[in-house]
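Here we start with a single chain on its own, the form predicted on its own, put down as structure tokens.
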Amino acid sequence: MTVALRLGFVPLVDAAPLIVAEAMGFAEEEGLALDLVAAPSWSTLRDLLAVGQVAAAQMLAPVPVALALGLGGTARFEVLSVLNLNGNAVGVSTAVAARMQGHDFMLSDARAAGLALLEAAGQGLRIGVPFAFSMHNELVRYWLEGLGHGLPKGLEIVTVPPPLMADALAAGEIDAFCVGEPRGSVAVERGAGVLLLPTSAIWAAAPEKVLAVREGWAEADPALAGRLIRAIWRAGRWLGREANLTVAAEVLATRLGVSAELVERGLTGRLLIASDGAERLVPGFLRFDDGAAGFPWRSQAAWIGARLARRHGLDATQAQTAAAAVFRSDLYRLHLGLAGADLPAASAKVEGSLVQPTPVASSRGKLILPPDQFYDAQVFDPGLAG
């Protein structure tokens, strides 16, 4: 029996697992008929999920964690899987780029890029991010704090919905942005901005978007939850094959309202960084599958919890514990164990400790985790039981 299921998303390239699951038949194979609902902003999507207008949604990874800590609303969400790692770009206005004389814009050195940006910006720097509780916000803050002087005076981090980011940059309302593709490329196409850095250069394996449901939904109907998790996982596997990316770009373009060429830049990491045609290849810019990319590591949630606790004056230990409980690695194991997924033996790890591809214990004995280091070589050990 086919079950109709409404899923919410924001039109970004990293909504690909949801869109591909519907368009390429992975949902149908699981007996699901997906009705995809596009939201104009993350606050709208959060509210749609909270009131049950959608059963599940693409969600910024920090949103369920923030809610669990009593920040940003009274709803409670759980994370069934990570939809993607990385996928965001930091960009600057053409005016700021012109003042960054001597910077080579190679998109790989986060420290050099940050120092050049601060020098060019002077006393005032307005950076647009899509939502207050987002990896964009957390990574921008982590990046600038780590340069050695704390957050610069005069820094403003403001919320701009992704579809409006290029408009805000062109209008001079912001000096820089951190946003998911294709919105950075749209700013470049319009001649309003220059790409400065992928967020993968700040944290090589940052959880970006997640598959979120209301608390208790997955356990109220385990069979349905399993079908959804498997459909999304299979879509992610398909997206992880380079040979499929041209087709994926065409499938996504219609949903996102941009050209397939712009979509393919984000999928492949082959980015046009400026309107003069300068191009850079960023390996690992956006990851859907390899190295257990979809696994909801409790340690990733704890990192987010620790960051939020620090900024909002909460107890760090309690925040990390509450955050970790939101990423349901137990349900991920339950529903993918028999589907062929190679699942890590642990549910938490020391984040930032891998400097090279590393084999780890797993259910099928073949799992290799890619590098996950932070740009400043720090590590985060949440002290959670594996």
Contents of the next structure:
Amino acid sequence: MTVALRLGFVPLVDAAPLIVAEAMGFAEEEGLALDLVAAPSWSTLRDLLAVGQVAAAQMLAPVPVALALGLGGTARFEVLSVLNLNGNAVGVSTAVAARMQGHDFMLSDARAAGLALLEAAGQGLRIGVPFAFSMHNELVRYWLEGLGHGLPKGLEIVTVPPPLMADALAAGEIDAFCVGEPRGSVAVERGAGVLLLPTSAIWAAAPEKVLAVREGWAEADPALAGRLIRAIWRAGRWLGREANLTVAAEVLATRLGVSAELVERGLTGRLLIASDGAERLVPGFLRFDDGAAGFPWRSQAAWIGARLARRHGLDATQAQTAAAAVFRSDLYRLHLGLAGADLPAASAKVEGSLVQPTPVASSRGKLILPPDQFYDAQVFDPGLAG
Amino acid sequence: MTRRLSIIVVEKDRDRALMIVDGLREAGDHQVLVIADELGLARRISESNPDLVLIDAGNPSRDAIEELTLASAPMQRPVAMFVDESDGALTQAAIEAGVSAYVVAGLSANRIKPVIDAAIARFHLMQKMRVELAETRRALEERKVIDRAKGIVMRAKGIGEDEAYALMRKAAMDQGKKLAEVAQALVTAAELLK
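Same protein, different state: after the form predicted on its own, show the form predicted together with its partner chain.
Let's see the whole complex now, leading with the same chain.
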């Protein structure tokens, strides 16, 4: 029997697993009829999920973690899987780019790009991010504070809704942004911005969007949760094959209201850095599948929890523990073990320790984790056993 | 005596803003300010320091206001999201109506409720008017297409207006389609054959 399920998403390229699960029949295979609801903002999507207007939602990875720490609302969410790693890009206004003549815009060296940006920005630097609790916010801060001693003076990080990002850049409200595709490419296309750095160059394996549900939802109806997790996982696996990306771009374009060509840039990591500029290939710009990309590592949540705790003056150990509990790697194992996923033996890892593809112990013995290093070669050990 | 509430309404559309303001006036003697410009929204709101902010849930700029929930010490949260309110039914009704409210801490729920109720009622009314307007527009559009298609059939077959209309209506019924769909197909085909 087919069960109808409403899912919420924000129209971005990395909503692809949800859109593909519906459009390419992966949901149907699991007996699900997905009704995809586009939300105009992250706060509205959070509220829709909190009050049960949608059963599950695409969510910024830090939102469920922040909620668990008592930040940004009283709802409680759980993460069933990671929808994608990275997929965001930092871009600068054409005015700032013009002052960065010495920089190569190769989109690969976070340190060089950051130093060039700080020099060009001078005293004040205003950077737009989509939401207060977002990897965009966390990674921009991590990046800039790692360049010297703490965050640069005169830095302002402000929330700008992604559809308004290009406008805000053109109007001089912000000097730079960090945003998910296709919004970066839209700014490029409109001649308002120049791409400077993909977030994958800051942290190679940063969790970006997650599949979130209300606390307790997945355990109240395990069969339904399992069907949802498997449908989304199969969609992610499909998206992981390069041959499928042209079709994926077509499918996404209609949902996102932009051209398939623009969508394809984010999907393939072939980014045009400026409207009259060169194309750069960014390997691993946006990852849906390879190297257990969908696995909700407890250590990813702990990293986010540690960052939030530091900024908001909370106890670090408590915050990491509370954060880690929100990424339900146990449910992921439960529902994907028999579906053929190659599950890692551990549920936490030392983030940032892999500098090259590394085979790790896994259920099918074939799992190779891709590099996950931070640009400044730091490692994050959450101290979580197993 | 209870102090008047200062309320900010974020709304670009002048008519809609006026309608909400009227609704709020009916709910009590409150001081209402409308912000139409979305640039620098969060900054302008925090400068005015209102008790309550109302914004359409469909407005993407809502995320910018969320920043205010973190403006000072996070655990005090001077501004709370509406979803935090303990009255679940009110929250649900507000979200369904498309209202988002940001309530400054220290206000008791019973003071906010009439204001929110008024806003919800107005938002429902707005939605109804929006739907009606869209339907009227669509009907007008369809009428235009049907007239054009009718003209095409009349010229092509050398028949009168009534006969052309009857022919189209029969085609629509035979194919189980709407008259407007058949008309649109005719117009599209005619443009291709030009």
